[in-house]
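In structure tokens, one chain follows: the form predicted alone.
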Amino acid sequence: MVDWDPPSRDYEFLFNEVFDAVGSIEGLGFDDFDWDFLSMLMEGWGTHVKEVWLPINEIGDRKGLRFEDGKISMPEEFKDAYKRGVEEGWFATSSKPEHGGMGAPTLFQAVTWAEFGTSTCMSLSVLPALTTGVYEVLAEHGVSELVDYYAGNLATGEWAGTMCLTEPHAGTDLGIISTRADPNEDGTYRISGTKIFITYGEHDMTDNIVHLVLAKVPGGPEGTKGISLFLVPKYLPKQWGDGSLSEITHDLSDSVNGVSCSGSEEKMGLHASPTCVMNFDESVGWLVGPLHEGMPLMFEMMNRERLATGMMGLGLGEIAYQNALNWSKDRRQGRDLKGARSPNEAADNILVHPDVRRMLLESKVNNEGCRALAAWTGILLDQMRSDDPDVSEPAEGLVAMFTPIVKAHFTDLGCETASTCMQVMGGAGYCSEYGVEQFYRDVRISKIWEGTNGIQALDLAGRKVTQGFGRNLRYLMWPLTDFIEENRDDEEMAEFNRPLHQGARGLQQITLLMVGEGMADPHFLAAGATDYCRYFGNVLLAYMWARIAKICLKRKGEPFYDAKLASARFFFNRIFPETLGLAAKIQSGPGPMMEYPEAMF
């Protein structure tokens, strides 16, 4: 009963006319690389999923996992769909050619295959987004050995990883870990302890499964500076034995490297997706990166899984629209208020319903607003790796504003798509045969998963805005101005660039007011940081549509850009206005809740 089709000819709009992504990236090792082969990417990968993907989402819901006797077995579907990926070489696009990749830039990894994956299997899409951010910091930061023995596996995805932080004790404060890591004479350490909340730390989809395991050696620093990266295979390579990889061959050892589950959570949805305890009992594992330098890095690997997750709300949010809307011209009920407009049936359906249309076009329009952000970032990440100071300073601190800003804010307006795609969709939608249900069960974990969006806000408000005295908000002030400026007499766009003039005055407004008002009370900025987000959220997308806007204004008379300019203006009309709700709740600052009496809750 599902629907979905990838929302592709979004994606070649905003990559061949909003953005110039091939252009953006060239210089950056991508030579290779052209329209033709992303486009033919995207086709690819919005077939796949749609056919081998998106036919075991429902099965995954329904048998879930099993866990027994430390073992998770999943369902033999997603072991099908898993090894077909690897075989199509899915799981790659990104990695290194000397890895077995595609060498692909990072911008269709880390956004349109990320969006058409969640849309189509969010259990499933979570293994091989996660193993692509192992790769990614051991090819980054692993000494040859490691990377030599490990990268090729992880990059095609013969092999699985996981980051393995939490403890149960330990979550947001992860500089009170117990997690030891005692240094063996051959340079490798036994890492003993235990970690929760460890997304596939065990399964049977692959021979292997590689940890990254945040630890402390003994006698370092106290806190966050004495915590180090380790990475603790699940099983060790058999002829190993002396703390080498070097010319040796990947046959794996029969028993486990002192790493054991004892237990698989029972959640709310992702059903088909393991949520583990792990147990590392003097397991072998090997540094990666410097001694006690563990954080920085684990953060490299966190803020692009931020990304990932920001994702998942645009990808659940799609598939729910588009299944609402289905639902919505099928389904008949009443009339429309000024008239009959299908007078030979028994009733008209129920798009002719304003606030059917509220919400299906809240819904629709907030999507392709992401999508557009989603679209600059993943370019950004891309320039990011620039030798040109002048392209990867701005790209990197864009993106670390961007960050918090993604995976808040699209994984609120994923979580409200959902619910609002089952309310136009009434009793059916409440069913599990519709499916809308189990997107709304699915997304809701992206809320909490890699930092709380309350987490994401402080980081924005507290550290992301005031970093270098500003510097990244003017990175992203500089261009917003200009654009702004430069639409300023044009008629045509003064119903799209006064709302956005005003937001973004806003925005330094309200930026300094938290800033200043933070230095002297942390309770303002913190009471104030989750509305600050949202506002910051919707400023950004008001910037993707009036830069959408000003494309299509040129195109009026062609269907998909007039659509474009209508989503404009609702946008505008509709979603925008609420910056001045927040601006307000913002103002009032924390004493309507830290002043209210405990013993009152």
Ligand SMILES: Cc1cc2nc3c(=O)[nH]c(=O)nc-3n(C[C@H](O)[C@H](O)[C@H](O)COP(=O)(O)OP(=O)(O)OC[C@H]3O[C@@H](n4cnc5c(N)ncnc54)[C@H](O)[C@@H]3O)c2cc1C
Contents of the next structure:
Amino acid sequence: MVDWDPPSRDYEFLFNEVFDAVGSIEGLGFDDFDWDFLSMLMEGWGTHVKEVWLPINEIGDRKGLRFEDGKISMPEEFKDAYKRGVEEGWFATSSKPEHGGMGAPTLFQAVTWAEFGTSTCMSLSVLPALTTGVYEVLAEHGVSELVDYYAGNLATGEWAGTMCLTEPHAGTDLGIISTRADPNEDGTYRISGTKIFITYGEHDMTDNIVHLVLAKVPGGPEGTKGISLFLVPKYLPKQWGDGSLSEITHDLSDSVNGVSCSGSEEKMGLHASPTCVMNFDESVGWLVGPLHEGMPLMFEMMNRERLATGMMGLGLGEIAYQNALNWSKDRRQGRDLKGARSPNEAADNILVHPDVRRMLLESKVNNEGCRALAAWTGILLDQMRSDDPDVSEPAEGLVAMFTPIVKAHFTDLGCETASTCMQVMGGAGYCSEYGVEQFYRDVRISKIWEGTNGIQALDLAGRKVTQGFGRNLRYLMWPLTDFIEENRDDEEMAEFNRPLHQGARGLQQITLLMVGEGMADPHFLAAGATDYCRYFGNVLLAYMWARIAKICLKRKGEPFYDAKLASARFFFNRIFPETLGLAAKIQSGPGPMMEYPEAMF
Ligand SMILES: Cc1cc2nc3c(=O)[nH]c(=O)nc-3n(C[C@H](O)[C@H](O)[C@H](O)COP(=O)(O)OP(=O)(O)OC[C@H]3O[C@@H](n4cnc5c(N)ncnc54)[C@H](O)[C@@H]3O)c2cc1C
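Return the form predicted in complex with this ligand of this protein as a structure block, the form predicted alone having already been given.
Now the full complex is given, and it begins with the chain already shown.
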């Protein structure tokens, strides 16, 4: 039987003691959100998903969804849970009050909401996560009639949203999509084409589904520069008349819009999350944002979804850890090599074995390090809105640079953690009854969608660190170097500060190597990108653990803080040294891959 408790104590520590979340977003329009309110939100959401989502996670995996005659029927339990979430306002926390939302800081929605939701039911959580993304793009870039009609229902989750990018021949390479948008005289467009792998493209959880579709208007520029973004609803407003949205009624009737679903994929995991083939047959669509500016707009949504995907890695890693830990306390096998710990029992529990402790600590320490980086990123997301460029510009630069790392490093670790936790449970871990194998199957997609982790690494190494002549990297290096300097003479901090210093110096050297060699030979940069992304992720987690250690050293003797110190020690001794191997791999360059004779693959 799977169990989970929200890691609220960890968030309380991070948001109050490590980052001063409330102070950091002061003056940014969140005056009603003091710590008491935020912690109440967190507690309420944790209780909601534990009571409503966790029990249906396994049901969704087992029952899956039903595809028949172009319609997808979701498990009744999912429909009930979703309806309750809408009624209780859980999908409207970060949307604007004028659209029926609560206007809470993004740090709640992007971090705590995302982690708790994905831990308890990833299949369900992706629906409101996508809808929020569609809402945000529309609210920011849609013309007022479009916003007036669609934003409210999307903000609350009464209608659902999707993102339609991928086509049978165009996955990573969106420049070659062939979905076309022909202009109508009334200002609307006729959208025609086939999209595949569309998450929640069709379902019966909401009355309407609003698709954001990438398409090309004939005669536009080649490649990604010719792509525009369109809003294409499943059902048209009843009286859309001349194409303006002014006369609409909320009676949707059956005015289908040429949008049909011709199948849903059978998948390794996420059995209750539809993955649809969607056909658009002269469907009426409205342009969102300027013509041919579809990619930058879709990237705004994708960047949010990339952070959300990173949180999936953490969410699944956390629930896998909690269940493996519970198991290890009860499971009795063998004896402590230094003598029996429970002599009255036939065997000790497996927690006495160093190797089991290694597996559990790798999982726990990586989860907690990622949570700290997520908390910081969440605060930065809100600071991006500041009118003060001294606040908003560094925040924007850091979020841009952290996004591929959160996406790739968190999901790599999430997959490793789910696998490691399965290992902790031995044969039981492999059996459905105990739940961890579902987490392992569900989390695996997170390395693939929203741009594969290989593509994230290329984005980091090839674009984000070089942007503005290294501006983003400087926004990180300034506070990081200050921290290292401030703690240089602190004896107690030496065990954390010294390796952090070496890692930070190593990151600068490796970055120079990647960028320098990469200019002469693009294969050099591409060959090292994945290792570089992991290296960078490790340095960021090292910075988080050193900051945590600094706080905890002042409260030695209190169990929570002592445990954090022990976790920091585990990180620097058992996880961080992998950067040495990563550096060696990067330095070996592209030769080992590119000189390999193609015919011999
Ligand atoms: C369950 C599921 C849900 C999804 N949901 C959505 C959705 O809601 N909306 C949507 O639009 N799409 C969705 N997708 C599609 C998903 O985003 C793509 O599968 C993903 O971006 C990868 O594209 P691809 O599958 O075509 O792989 P390919 O592009 O064919 O890539 C294959 C391999 O080649 C590598 N590769 C490709 N190009 C390069 C390059 N230039 N440099 C280095 N390596 C490269 C990739 O990293 C990968 O390892 C979903 C997919 C799945 C499986």
